[in-house]
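A lone chain, given as structure tokens: the form predicted on its own.
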Amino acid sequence: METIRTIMEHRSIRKYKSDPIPEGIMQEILEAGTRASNTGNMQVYSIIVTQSPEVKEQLAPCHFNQPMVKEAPAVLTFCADLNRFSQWCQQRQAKPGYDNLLWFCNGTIDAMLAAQNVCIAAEAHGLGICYLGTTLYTASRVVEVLRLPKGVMPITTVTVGYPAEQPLLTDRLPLRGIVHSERYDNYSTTDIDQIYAAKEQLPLTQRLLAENDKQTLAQIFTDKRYPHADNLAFSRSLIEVLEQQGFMNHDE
């Protein structure tokens, strides 16, 4: 029940105290990450723990200079990592075949499962966390800063530290908007209206509409936060980094 309570009380923390995270606690939450489910018990992921001000300073532009990157005591970068497993195969007279999109996806799944375990463990210790969705946007720069070799791709970044704020819980869609029984049941117009009704009526939504001079919350997502042109540009950049890091070999 305590774990469920921790999950249900999750908040994204963007302001942190300067208190360092005790080494024992950091070790425990990282161990929790390694206990996550993973592909074939291969653990094709790595976690890079950044605590030095110098490296955090270099990482900050990768995350659009959000202050929490430099303020949080620890910045964890979760990577799909086929480098380590492939090296092991080669050193054991086995020929690895993981330089392709399938195994990038497998590594991504492994990395995200480990990340969520780490976050739940961190919050159980009273720490705050925030996922940074900027990692894939600037993957080439993250690769450079963290010196990631071929076969390693940054997937997500999490800031960790003791909270200096206690924000309200953010809204979530109702369960009926997420869960399907037996098979996917596509949404009717009425379903969509009902699923998003509460989100659209929030005071925060009304404030955002006024600030952005938009008629609907959907327009804020499509026109302001994630516009089509930006999506295409970041997608092209991501494909280039995947090629560079060795995940686009689809030949025999």
The other form holds:
2 protein chains.
Amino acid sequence: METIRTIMEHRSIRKYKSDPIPEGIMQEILEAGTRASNTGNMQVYSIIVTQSPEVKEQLAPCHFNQPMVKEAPAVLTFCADLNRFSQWCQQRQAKPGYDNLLWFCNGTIDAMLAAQNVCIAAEAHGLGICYLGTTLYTASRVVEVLRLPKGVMPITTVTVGYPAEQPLLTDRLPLRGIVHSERYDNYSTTDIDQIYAAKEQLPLTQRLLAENDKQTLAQIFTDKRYPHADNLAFSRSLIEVLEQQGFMNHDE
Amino acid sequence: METIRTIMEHRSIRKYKSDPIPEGIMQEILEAGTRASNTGNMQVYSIIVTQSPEVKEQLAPCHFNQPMVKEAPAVLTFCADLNRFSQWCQQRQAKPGYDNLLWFCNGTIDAMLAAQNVCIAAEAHGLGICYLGTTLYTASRVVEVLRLPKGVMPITTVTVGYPAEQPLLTDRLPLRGIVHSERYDNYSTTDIDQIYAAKEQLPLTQRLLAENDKQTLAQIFTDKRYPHADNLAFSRSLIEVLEQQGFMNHDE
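What would the structure be for the form predicted in complex with a further copy of the same chain, given that what you showed me was the form predicted on its own?
Following is the full complex, with the preceding chain placed first.
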């Protein structure tokens, strides 16, 4: 089944050919994005399609200068957007009330469902994609570069283009590590050992341990990739941007 | 192209046949969920598959007693999950630091990408799905029913089963209302009028205006469906649950 195959064969593509994405295909994958489920059919999200070298150049530092931001023909920024809906309310004698964390979450959900539809549709067309998790870390800068007004928060960024690499499938935890039956079944020490065993035995893991001079793979995550001090700093600045963009008004 | 067709023909299904979902198909669609992109391949999400009448009965009030929660053969709750990863860290001499809003957002992103993969894979198999936005509103109750430990937050719920209805496609805003080129292009009054014109002229809209005795469709959203007082109350209780589940620790 083509759809299942497309989903199962997903790999993140970080190297792209310079070929542009034909306009008709771009329209079709964006249209696919808008067919996603969304909150009350309010569609509280926006998609910003950046293709010019100038704006991609400005976005690059928001994504820690990963080369694919400048190299991919298109960079898509998916945003929670309560601005459009609130403007419509104001023009229609209706008082909007979406400047709070619940609606940031609803906008995030809408943005992510649209994003995944766009990505799967792109992959069905032979395009490659990569999600960039950096968007939330540097949200205040993304807001500046893309000139996001109050009510709009960048959530994730996706690079899109024809693949110039064929990476192997990455590993995943076994299904029993992710899926719970009926209710949440908390993990015993043995469960955790079993769920992570295959990942810990990968040749890639062994190489990372040697390169980083660490005893365990978990330490590479906690000490190198996502250390607590960075998480705290990014988290605090995220809260500041949420305040600035108008998602933290919780008083009457 | 089957994948594009599956995406473009999505409609939310709220009435289901009683036929169970074959175990092999359930496994395949869940597996499809785990192939989604995710944060640093940490897979910080969990999927809870509820099929027993007893637990569905308990979940029903969390979703405002919409009948499909009890009628659908399977109810899937997608959660941001930092518990599994943190437990692994603790068993591997690594100090986790994911008890903050940034990682709630990362977990939300992971959960939503997995959810949309599951939904598209389900639809490719002829199943119908419906997202329930109620999960975040009643998160504290969902936490109790599903016994979610600290580090786990329910984000969205999806009912799954074979469709017993064939609803029409719902409307969407035109692509130019959602997509911005290069940077965010804020909306003029005329833009808003044009973007919402088709929606406002739908027969469905006319019926809603008459039924609700309102002048504008926007007022139905602000006064009936998502009034400010409800948004505030849900938003505050969401923040409380985030504190309780350990996602609001922003001090050193």
